[in-house]
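Only one chain is included here, represented as C-alpha cells and corresponding to the form predicted on its own.
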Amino acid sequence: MMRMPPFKLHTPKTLNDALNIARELSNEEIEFDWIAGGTDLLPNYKWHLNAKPHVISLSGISELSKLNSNHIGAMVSLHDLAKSKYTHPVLVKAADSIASTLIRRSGTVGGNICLDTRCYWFNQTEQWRESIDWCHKCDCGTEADCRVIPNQNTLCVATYQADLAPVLMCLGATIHLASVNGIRSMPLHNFFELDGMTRNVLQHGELVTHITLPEDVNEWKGDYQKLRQRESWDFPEAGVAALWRMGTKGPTQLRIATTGLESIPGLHLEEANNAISKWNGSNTIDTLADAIRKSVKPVQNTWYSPSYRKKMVKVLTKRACAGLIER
C-alpha cells in the first residue's frame, strides 16, 4: 500500500520549541517520529512501517544548519555538505556518493546517521509483508518470526547502510544530543547498538542536534569505497573508509570503519593497530584487508550474498588503502 497514513505534523522554529512538543506528546503517552529531510521516512510510511500518529519536523529550526571544519549541524543537506569548501575531502566523497542529486537537495546529515536499518523482507508494501507473514522489525501486532534468522526474535539483523558514519568515525567524530533533560555527547562510534531495531543509544525524544570534529582533522588522509548496485540510487552493499596520518616511514596513526555489512557501521580499531605495529607496505594493506574481510558478519537480507559481500570488503578495503603507498 502506497497511500501515506494520516499523521499531524508539527513544525517548530526553535529547538527548544521542538523539545517541548515532544515532551507534551511524550507526557500523554503518544507517539511520534522526527522528520529531517523525509528521503527514508516517508518512503517508509508509505509502505506503513512503523508509522507515527505525529511527526515533528526540524526543518525550520535554523540552529541546527551550521556548518564549518569541525561542526556539522544535524539539518546539513546532503548536497551542502558535499559542495561546502569546509567539508573533509574524503567526507566529501563519501556525501556525494549517496542516492542523488535531488535526495541529497532533501537529505540530511542526522538523517544519514540515523538512517533506519534495512532488510528486504522488512522494505516492502504492507500487502507483500502480510502475504509473508509478516516480519519482525515491522510485525503489526502478529510476534511475527525474524525472516533472516528463523526461531529467534531477540535480535533483529537488519542492515546499517549509511555512507557517513564510516568517514566520520575514522575521523574521530564526536556526536551531540538533546532532549527535555539536557544534553549529552559520545564518540560517534558509541553511538549505534547492535540490534536493526534499537539501531541507536537515542532515548525518547532525543535528535541529534550536530557532529563535532577535532582540530587536526585536514592533518588526516583517506578514502571511501563502496559497493552498490546502481551509481544514482542503491545503498552500499558494503563500504570501507580508510583515514590515515603519515610518518616518515609509514602512517602514525590508521582508522579503517566498514559500513553496509551488520546491524551498525564498523570500526576496526584493532586490525588497523596492528597494521601500523607491523607496517610493511602492499603486504601489510593485503594482509589488513583480509583481516577486515574476517571481522565482518554480514547476513542474506540485501541483493548480494554475504560471501561476495564479504569478498568485496577485502578488495575495498585494499583500494581505499591504496593512498598510503601511493607517495
The other form holds:
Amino acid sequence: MMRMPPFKLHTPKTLNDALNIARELSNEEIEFDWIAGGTDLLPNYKWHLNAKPHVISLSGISELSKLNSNHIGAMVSLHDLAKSKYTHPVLVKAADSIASTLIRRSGTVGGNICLDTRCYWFNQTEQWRESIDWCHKCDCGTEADCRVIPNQNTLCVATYQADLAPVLMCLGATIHLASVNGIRSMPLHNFFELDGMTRNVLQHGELVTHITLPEDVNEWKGDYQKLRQRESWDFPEAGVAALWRMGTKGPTQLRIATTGLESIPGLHLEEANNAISKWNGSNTIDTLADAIRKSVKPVQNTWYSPSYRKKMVKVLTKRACAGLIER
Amino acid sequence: MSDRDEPEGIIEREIKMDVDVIEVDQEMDFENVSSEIADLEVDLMTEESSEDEMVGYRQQPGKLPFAKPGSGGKNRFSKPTNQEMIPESQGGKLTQPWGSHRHDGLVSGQIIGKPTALVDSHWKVTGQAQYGDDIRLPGELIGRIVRSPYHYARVLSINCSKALELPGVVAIATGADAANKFGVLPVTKDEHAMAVEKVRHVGDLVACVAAENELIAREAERLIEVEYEILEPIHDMRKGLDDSENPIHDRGKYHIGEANVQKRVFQEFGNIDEMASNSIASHKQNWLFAGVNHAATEPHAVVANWDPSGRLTLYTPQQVPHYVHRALADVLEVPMHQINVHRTFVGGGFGGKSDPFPHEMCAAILARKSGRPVRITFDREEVYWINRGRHPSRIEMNLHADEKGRICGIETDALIDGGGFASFGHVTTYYNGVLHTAPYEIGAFHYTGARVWTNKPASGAMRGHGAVNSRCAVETGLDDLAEQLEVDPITLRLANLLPPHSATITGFRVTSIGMRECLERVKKESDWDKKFRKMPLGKGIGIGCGFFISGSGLPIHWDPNKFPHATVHLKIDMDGGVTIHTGAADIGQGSDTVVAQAVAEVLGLPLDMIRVRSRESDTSPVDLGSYSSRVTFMNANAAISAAMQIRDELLDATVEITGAIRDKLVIGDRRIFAKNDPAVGISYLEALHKAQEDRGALVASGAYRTPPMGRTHKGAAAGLAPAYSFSAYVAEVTVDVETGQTKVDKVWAAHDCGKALNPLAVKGQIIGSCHMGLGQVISEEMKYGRGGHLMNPDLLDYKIPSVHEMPEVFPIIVESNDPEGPFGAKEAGEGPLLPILPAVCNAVYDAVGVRTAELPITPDRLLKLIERRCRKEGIKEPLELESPTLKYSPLQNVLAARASEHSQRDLDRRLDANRKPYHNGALFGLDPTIPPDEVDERWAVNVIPSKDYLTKPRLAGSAWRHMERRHRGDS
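Given the form predicted on its own above, I would also like to look at the protein as it appears in the form predicted together with the partner chain.
To see the whole picture, the full complex is given below, headed by that same chain.
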C-alpha cells in the first residue's frame, strides 16, 4: 500500500499563529508545507513527491473562509464557491467542473490557485520515478534532468492544470498574500511565474489569504470551456475563459485566459485587445481563436498530445466566445 | 381427524397473507413487510401454542421438538406452487417456445428465474466482507516487493546485508529462495517467484522483504542493493517477430527460431482458394488495439501463514484457487495436502486474479522464512505491473462477401503483445481466431496468429478473453461489407446465421442459438429502421454482435476423462439446512448464489436454508476456477446432479411414509406431494428425518464433465465449449465533430444466456460488461511512453469511464434454453462485453462517416480521422461534412427473404428431436449432414502454412518463417 511519509501536523486557529509557526520552523531551517483541503498535497505525499516533515493546516483559521461578491477567502471550499449566490456565474461553471463532488467538498480556492503543476514523469510513485532515473521536479538528490525536454537542467515544464485561475484573471482578480513580513497584493496574473517548480511568487512562509474582485464584476459576461477525457475527476487538458463587457455595438472590453497548457495560466491581453479594436463578429472570433492557439506552447506531459490540445484551444476559444455574437 | 381442521385453517390464512407480502415486496417496502410478518408470526405462535404436539413426532424429554412439518426456513408454512414458474412440459404455465429441457422435471418453482439478491450481498454492503487486505493475523509482518527499474536486465547480484541490519526487518527473500518455475498453463510455465536470472519488465519482481511495519519494509527496500547488466529491451510487438540476441525467454528445443515468438497458430478451413474470386465486396482493415487492464476495485493482496502443525494457509482474493494451490506446491516443494488455499472475498477479478502470482509465492516464502504471518497488499501501480490485461494487438481483418450476400471468407491475422510472460497466452493466441468462426456461416476461414514476448507487464486473460479485439474487427468489417453491398447490416447478419444444433467451420458443436432473437429484439427496441443512416451529422447508431464460450471444453490440467470439471458436495442434517461445499470462486459474479439457487430449486427450499462453503481448499472439492465463463454452466450442473441424489432419497422416504406412487411425486415449497392428489404428501423435514433415520446426515457428491466434442486437427480443442452464448447490441452515440469527443447515449443490449437463473445478476453482468467494454472503446488504454515506460499506472490517468460517460443501458435477456445447460442456462459474464466495442465503432461511422481502426477512440484519434475525411472531400470545417446515407440495393430483399426462411429453419431444428447434423457450408450448397472437407476437395483443413504462404506471409503469419530449434537439429 502507498503510505505517506510521517509528518508533524500543526493546526493553528488564527492567521497570526500560523505565520508564527512558519517563522519558527523557518528559523530552525525545518521544511514545511501549508495544507488547505489536502486534495493536491496528500496524493503527492503518498507518491513521496517533495514531502516535508512539517505541515501547517489552515483549516482551523476561520478568517480565511469569508465569501461575498468581491471577496473570496482562500479557505472557501470549491463546493461552497460553486453553490454560493455571490459567485460570478462563469466562476461557478469553472468551480463546478473541478474534479469530483468529493474533492470539491475538500478542495479550496487557495489550494486550487496554488495547485502544484503536473507532469506524466512527475506524478508517479517513487518506484516508477526510479525507473526513469528520476525527474528534476523531484530529483531526490540525484540532480536529474527534465524527462520531457531533456538536456536542459533549468526549466521545469510541468503543466498548470487548475480551473479557477483563468476565470479569476479575466474577472480582474487581485490576490492577497500574507507572511510574517506583512501583507502584499497584486493582480492575479502577476502572481504566477513561468517555472513548473516555483510556479508563483510565494516566498517561503508566505500564503494566500484571499482574492478580491473589482466592483464591476457583475457587468462582465462570458464563459469557461474545458477539455478533458471524462466529465469527472480529470484535470483540464486545456481550458479557456473569455469574459467581456458589452456595449451597444458589440463588446467594449474582452479578456481571454487559458489554463492546462503551460506551467502557468496565461492571460492573453494583446490578442483580446486586437480583437476588440477590429471587432467584426464571428470573423474576429475566428481570428482571435487562431491567435490564442498560436500563443500557447503545450508539451507532451499530459493525457492528450500537445498538437491536439493546441488545436482544441481554437475550438474552446470559439465556444467560449460564442456568447459575444449571440443576441 | 377433527383435530387437524384448525391448523389447516391457519395455513390458509397464512397463504393469503403471503400473497399480500409478495405484492408489497415488489414495492420495495421491506421494513413494513418484515414487521408485518413478525407480528403475524407472533400471532400464530400464540394461537398455535395451545395446539397439541403433532402426531408422529416424538419429543425427547427436556428438549424442544423439531420444527413442525411444513416449516424449515424463515417462513413457517409452504406456499402453493406458482404455476407460472413450472415449465409447460411439466403441465405448468411457463412457456417454452424452444421446447422442453432435461431439467424441467426438477423445477419446483422456488427460485430459478426470479430476480435474486446475491447471497453474499449483505456482507458486502455492511462492510463485513473480508477481502484480501482485511485478513489480519496476530503477529503479522508486512511484505513489500523490490521491483526492477529496468525494462530488461540480467540480475548480477543482490546484496541484502544492509537491509537485514535494519531493525524491524525480519526476512528477505530473492530468486535464490525459489528456483522452481510456475505458470497458469502447464505447457508454458515460465515464471519465478522472483527474478532468477533476468528481469523482464519494469516492475518485475527482484526480491521481497518482510518487516514489522510498512515504513521499515519500504526503508529496507531502498537498502537492498541490486547489480544489473542492462539488456536491449523490446517494446514494439512487431520486433518480437525477429530473431534476437537475447530472447526474453529460452524455451530450449521448443524455441521458435531465436525470436520472441511465444506461440503461433495457422488455420485454414473451407474454400480458401476461391473466397477472393467469388467475392463482390471485400473489406480490409489494419487494427491497432491498446492494452487494457481489468482495474478491479480491489488491488491484489495476500496473507500467508504457516500454522503450528506446519501447514500453509494462503489467504488470497483468487479467481482460480486450485491453480495457486498447484503452483504453491511446485514452488515451495510442499505436497498439496499440506496447503490450504483460502479464497477471501474478491473485490473484482475480470481475469486479473486468475493466474497464480509471484507475490503469492513471495508471501508464502517470507512467512516460511520468518515463521510469522506475512501480508502483502499492492498499491495501484503494482496492479499494473502484474497486469494480465487484454493484449495490445495488431489485427488485420479481411472479409469477403459474394453476390448472394454470403460471407464467403474471413481472413484474420492477429499479432498479440504478450509482455514478459506466457500467462494464458497460448490460449489467447487461438481465441483471437477461432472465436469469430460463429455465429455466421462462412465459406472460408484463414487465421494466422502469433503472440510475442516484449518487455512489458504480462498480458493475460481478461473478460472476453481473446475474443474481444478480433470480434470488434469482424463486426465493423461486416458493417463495411453491408455498406458496400448497400444492404442493412442487421439484415446481412440475419441472413447468414448458423442454425441451432450445428457445427462451425472449425468443428465447434453449437447447440442453442438465440442470436436471431437478439438481433430482432435490439432492432425493434432501438427503433433501428427509423434511425440507421437517417440521423444528422454527429448522431449515429450502430450494431455489433458477440459469440462466446460457456465454459472451456478441456480442463487445463488433466485429461477430461480423468477428473470432472466441477464437483459439488451437499450435506444436510436434521435442521434441514443444506450446506454446499464447492471450490467455485465467487468473484462477485454471484457463483455462490447460483449454486445455492440450483440446489434450492431441486429440493424445493427457500434460499435461506442453503449455506455455501466455497472458501477453503481443505473443505471444498476441486473446482477449476472462475474463468472462461464456466462456473454457472459447470458448477450448477454439478450441484443439480448432487441435489438430484438427495431428492431421490427424499422421494424414497416420502413413498415409505405416504405409500404414494413415486413417479407421481413432485416437490414444492418444503413439501413433497403427489401431483395428481396434492393432499397426499409430507413436509420436507418429515421426509428428511425419515431418510436420515438409519444414517444421520445426508451427503451427496455431484460432478459435471463435458461430453466428447470437436474435431481432431491441431488446436481443435481451443474454443471448444459445451455451449456458446450470443449477443447483439445497438449503440447510439453523439460525436462532437469539432473536438472528436464521442458520447455513447444509449445501448440496447440483448444477450442469449440460455436461461436467466437470476435475471437480476444477468442484467448486472450486461450493464457491467457495457461499462467495461465502453472503457476499452472510448478511453481506457495502457499508455506506453517514449522509452517504453507505462505512463498511466494509476486510476486518474487510466481513464475508466465515470458515471457521466455511462450510457443508458437497456438489458434484454434472451433465453434459448440450452439443452446441456443447468435449467437451460449459459454464460452471461463475458460474452456481453464483446458487442459494445463494434456497436460503438459502427455508430461512430454512422455519425461522422469515418471508420476507426485504433482503440480507444480517444477524441484526438477520431479528430484526425475526421480531418482526413475533410481533406479528402475538400471540406474546410468538419461541421460542413455530410452524414452517411444508404439506399438499399436489390440484394436487400434477397437477404430479407433468406433471413425469414432461416428463421423457420431454426425453429424447426430446435423442435425436431430427430434433426440431422448441420455442418457449416450448407449455405454454400454443400451437404449439411457431412463435414464439407470429407466431400469437397476444395474445402481445406490446414494447420501448417504452405511454402507458398511463407513467401508472402502476413504480419503475425511471418512468425512461421522461423523453425523450431528441435527441427533445426541444433538444439
